[in-house]
Each structure stands twice: as C-alpha cells, then as structure tokens.
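Only one chain is given next, in structure tokens, and it is the form predicted alone.
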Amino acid sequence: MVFYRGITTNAPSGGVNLEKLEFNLDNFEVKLKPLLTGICGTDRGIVNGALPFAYNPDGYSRLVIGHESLCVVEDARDNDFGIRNGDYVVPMVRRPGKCINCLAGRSDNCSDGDKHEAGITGLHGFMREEFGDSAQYLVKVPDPSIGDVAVLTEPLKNVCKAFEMFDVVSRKSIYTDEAGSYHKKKSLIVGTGSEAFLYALKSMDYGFGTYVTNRHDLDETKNELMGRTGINFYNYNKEDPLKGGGLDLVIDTSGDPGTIFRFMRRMNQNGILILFGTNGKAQAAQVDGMDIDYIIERNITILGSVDGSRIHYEKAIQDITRWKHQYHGALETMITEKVTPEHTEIFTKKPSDEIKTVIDWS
C-alpha cells in the first residue's frame, strides 16, 4: 500500500478536501501519472451536493473526483492495447456493466443502468497523485506535441457522440441542401461554456452557418477566442439574428427548459434538437398544446446524448490535433487558468472568465 494526495468528496453530499490516500497500484496493467485535469460543471455540482446520482466507491466514505484528464504512463506491462511506458494517455470515464450494449463496447449507451463513472458514480476518479487502470480502458494520444489542449478530449468526446446521433437521425430525410452539403443550414449552441465552444467548432466542421447564444456578453477571454475562431456570438437578451427562425439543427447546453423552447418554436421542418446540458435546479417551463403541434407537424427530433465510447476518445484527439493547427493556437486559449490541486476554493468559486480550468498535477 502507498499513499497519494487526492481531491475527495463525500457523494451525493457534497465537500471537497485534498488528502492523502491509501492505495495499492500492484494489481493494475498500468500506472498512471496525471499531469493535467479539467473541472467541469459535473465536478462542482457533486462538490456542491447538487447531484444525487452520484455516490462514493463500494468500502469507501469518499470519492477521488474528476473524469477529465491526461496522463503520462509510468510504468505498463505487457498489454493487447499498445500502451507502452511514456504514452500520453486518456483515460476513459465510463467502465461497462453486463447490458449488450457495455459487452459491445458501447457503456455509453447501458441499457440497464450498471455501469460506473470515474468521479462520478461508484468508481475513484484521475484527480489524484498516481492511480492505477486497465490498459483496455485507456486512449493514447499519437502526437503529444498538441501539449495541453488534449485533456480537452474528453469534454470533446461528447460532441462526437452526439454528431454520430445527428448522423443517424439526419438521415430521415433529405437533409442536406441541393448542394448535397450543410452550407445553407443554420445550427445555434446555447451556451457560452467550454462544451458549447466546442460544439461550435465541430458545427463548422460540417459546414453548418453557426451561432452561439447566451443572455449575456462574452468577456474578453471569450470574444478572442469567437474572433479566431470565426464563432459568430449574440447577446439574445440584446439582439435576435435569427429571430425570423429557420434554425435546422438546436444544440442545447444550458439546461433551461424555458430557453431550450424558445429556440425550439424557430426550428425548421425536419429539424434536430440535441439536448446535452443538464440542471436540475432549472425553472419549470410551461409546455402547451401549440408546442406539441409545432413538433409534430414539423418532424422535429428531440433527442438526448451523454457520454462516448472508444472511437468517440478517438475522433475528439484527431479533432484537437487538426483545430490545433487550424486555428493558429486559438485552441490554447480555452485553457483559461491552471492551478494547483491545493487550490481546492476553485470548486465553489468559479472565475469569471472561465472556459475551462485545469489542475497541474505535474
């Protein structure tokens, strides 16, 4: 047994401590050194109590959090995965329960419920010291030279899965202009946080003309990063482009059900919504019988998506490798601020400026 610094809390009930853990490395393929993690709005609701389902490993009065991260390999044997000692590593977040889907490589997508998350629900996370895992569960990063910007593969990964939704159900009609391209079509992000930048910047990739909405300006931090990136941004609460409507694609990461309607009631026929924030403390939004009308004789598609499997890890680290260099280093600055993992008050106070901030563990 040995020991390593950890930043715990107590799920569902909330907390956050740095401490010295006890653990025993001696029955994983590889060893694992975390250099950067990534907060998310995830790790602060279950710091801050607000999200029951979460809940601290079986033995265990704790939970290690954190599910975003990128590591560096310390010591690996022998293993069917390529994973060598010195690889810049992602490790995944979901471990498969016994449901069809979690024995097919595809947890993100349990049918059942019993699986576990790492920092999450049931299983320690990667914000610690050293830890421990299964070569089947890691992602390697080919070109380490992207440098930091790969621990944003795992909020990234989400986006994936969500566009292969959009793949699927997009092909119930003739989705596409008589071009055959998205070049005419209009996607709005709601949301201005790291994952609705990042759903922006995919947007773009498929040619859709892409606006990001919010009832607030952007800080400075935010408006550089839409200037060089070539984001278009709007304040709905000031102005409206797109008030005449014909909106195709709705990608919501607020949470809100009175925004998310809002922007529902301007979609065009054939539109797809995807829904990806979650807040359970949002206001209730009433919802009447004109609603349903409009999706019905619309066609509209409501779905939901969370979480990716394997090849979603896969694509996000093919996306960062291209967007860097696409971009001219625009990438780097949704790094908004490394700290420390002392600097525990980061979970309760989250700056103003932020996109996303990460702890150095290095």
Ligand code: DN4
Second form
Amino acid sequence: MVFYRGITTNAPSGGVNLEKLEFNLDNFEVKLKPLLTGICGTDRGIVNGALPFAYNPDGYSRLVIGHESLCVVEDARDNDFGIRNGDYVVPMVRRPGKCINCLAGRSDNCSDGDKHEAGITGLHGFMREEFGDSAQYLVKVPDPSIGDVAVLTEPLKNVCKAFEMFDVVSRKSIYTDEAGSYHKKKSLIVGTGSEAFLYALKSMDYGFGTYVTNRHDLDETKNELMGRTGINFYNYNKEDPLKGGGLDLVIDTSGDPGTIFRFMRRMNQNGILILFGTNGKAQAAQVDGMDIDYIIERNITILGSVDGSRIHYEKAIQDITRWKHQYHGALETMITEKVTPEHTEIFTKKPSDEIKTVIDWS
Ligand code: DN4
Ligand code: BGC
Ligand code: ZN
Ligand code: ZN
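Switch over from the form predicted alone to the form predicted in complex with the named molecule, please.
And the full complex, kicking off with our chain again.
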C-alpha cells in the first residue's frame, strides 16, 4: 500500500478536498505520474453537485476527480501495447462495459450505459500524484515536444467525435455550397469555454464562417485568441452580426435550453444542431408548436454527442500538433493558468478570463 495525495469529491452531492489516499499499485500494468491535469465544466459540475449522473467507485465514500491529463510513464512493467518507461501518454476517460459497441472499441457509443468514466462515474480519476492503469487505455503522444498543449487532447477528442457525427448526419442532403466547400456556410458555437474554442478551431478547419457567442463581452486574452485564429465573437445581448438567421451548424456548450432554442430558431434548411453542454441546474425553457414546426419543415437534425474513442484521441493529437504551427503560439494561450493541487478553490471560483486552467503535478 502507498499513500499519496489526490483531489476528491463525494459524487453526486459534490464538495472538493485535497487529501492523502491509500492505494495499492501492485495490481496495475502501468504506473503513471500526471504532469498536468485540466479542469473542465464537468469537474465543476460534479464539485457543485450539478451532475446527478456522477457517482463514487463501489465501496468508496469519495471519488478522485479529473479526466483530462498528460502523464509520464514511470513504470511500464510488462505490457503488450508498446508503452515504455518515459513515454508521454493521455489516459482515456471511458472504460468499456460488455455491450456490442464497447466490445467494438466504441464505448463512447455504449448501448446499455454499463461503462465507467474515470473521475466521473464509478472510477477514480487522474487528479492524484500517481496512479496505476492498464496499458490498453493509454494513448501515446508521439512527439512530446508539443509540450503542455498535449493536455488539450482529452477535451479535443470530444470535438473530434462530435464532428464525426456531423460528417455522418450532413450526408442526408447536399450540405456544402455550390463549390463543394463550407465557405458560404455559417456555424455558431454557443459559450466561450475551452470546449467552445476547440469547436471553433475545428469549424475553421472545415471552412465554415465561424462565430462564437456569449451573453457578455470577453476579456482581452479571449478576444486576442479570437483575433489570431480568425474566429468571430459577438455578445448576443448587444449585437446580431448574423442579422437574425443563416445558421447551418449550431453547437451548444452552454447547456442552457432557453439559449439553445433562441439560436435553433435561426437555422437554415438542413441545419444541424449539436447539443454538447450539460447543466442539470439550468432553468427550464418553453418549447411551443411553432418550434416543432420549424424543426420539421426545415429538416433540422438535433443530435447529442458525448465522449470519444481512441481514434478521436489520436485525431486530437494530430490536430493539436498542426494547430500549434498553424496558429503560431495561439494554442498555448488557451492554457490561461497553472495552479498547484492545493488550490482547490479553483473548482468553485472560475476565473473570469479562464480558457483552460491546469493543475501542475510535476
Ligand atoms: P465551461 O467552461 O463551463 O463552458 C460553458 C460555457 O457556456 C461558458 O463559456 C459559459 O459562459 C457559457 N454559457 C453558460 N450559459 C450561457 C448562456 N446562457 N449563453 C451563452 N453562453 C453561456 O465548460 P467546458 O468548455 O469545459 O465544457 C462545456 C460544456 O460541455 C460543459 O457543460 C461540460 O459539462 C460539457 N461537456 C460535455 C462533454 C461530452 O458530452 C465533454 C466535455 C464537456 P461564462 O461562464 O463565460 O459566463 O462529452
Ligand atoms: C468528458 C467525456 C465524458 C463526459 C461525461 C466530459 O467532460 O470529456 O469524456 O464522457 O464528460 O459527461
Ligand atoms: Zn471534461
Ligand atoms: Zn457499453
């Protein structure tokens, strides 16, 4: 048995603590040391008791949180997956159950819900000084010189999965413009957190005219990042550069039903609305017959997308590597703050200029 520190909550009621924990590392294939762990909306949702689907591992009265990480392999022991001492790896969040999708390597599309998520549902997460894992759930970062931004792999894999869903659904009609491109198409991402920025960068890759919106103005760091990457931002309480309509793709990261329907009503024929943000405490919103009519008459597709699989982690690492060069240092500015593990108030007080706060365990 070994003792080391980890950041815990009591899911689903919430709370947050840094405490000494006792673990047995003998039963694991690979021993990992987290270097950086990212904080996301899900972690804050769990800590604030707003995510009812979170729960502690069997037999435990608390859950080690954290599912975004960049780790170094301390002891690879014997494994058949090519993981070696000193490798930089990103551990996968979701661990498969026994359904057909899980068995096919697509636990992100689990068909019976009988899977676990590290740091979220029934499995300890990565916000601890050391932990053991199975080599099959580790995704290697082939070029560790990409540096700290590799910690964005996990949040970006969700975006890669959602765009895979977009690719599937957009085939229902001819979705591109006459030139076969997306250049005359407009996407809107609701929210300005880290997932929203990653969605916006992906939307730029596709060639959409890309807009990001929120109900307030942005601080300097976020504005600068928008400027450097060519993403358009607007405060929807102040202005409407889209003149009320014209949206082909809307991606919501706010989880706020009223805001989602506000923008759904501005979508074009064959539009695609991706729901991604979750907020169990969001206010209810009214949907009327005209809304339903709007969706039907325009063939609008509404889809929910969660998580991602190994292919999406690998795609995310490729995207990060390319964006790092393409945007000349802009990606690095997404990591707005590094804090030590003692700084647990970061889970309850989100800095107003935050894009991605990371905990430095090194
Ligand atoms: P985040 O940083 O909390 O982002 C949420 C964003 O939504 C913030 O910028 C909020 O603004 C903004 N927002 C909230 N309410 C409104 C509103 N009424 N109008 C416009 N914007 C609003 O979280 P994140 O970027 O880490 O994650 C985004 C969401 O996706 C969270 O709900 C996560 O739980 C969820 N998520 C889902 C998956 C998945 O399905 C994966 C990761 C995250 P403000 O705070 O700046 O005011 O796999
Ligand atoms: C994680 C996903 C997970 C989801 C659960 C997200 O923050 O990135 O992997 O499936 O939370 O809602
Ligand atoms: Zn997350
Ligand atoms: Zn399953």
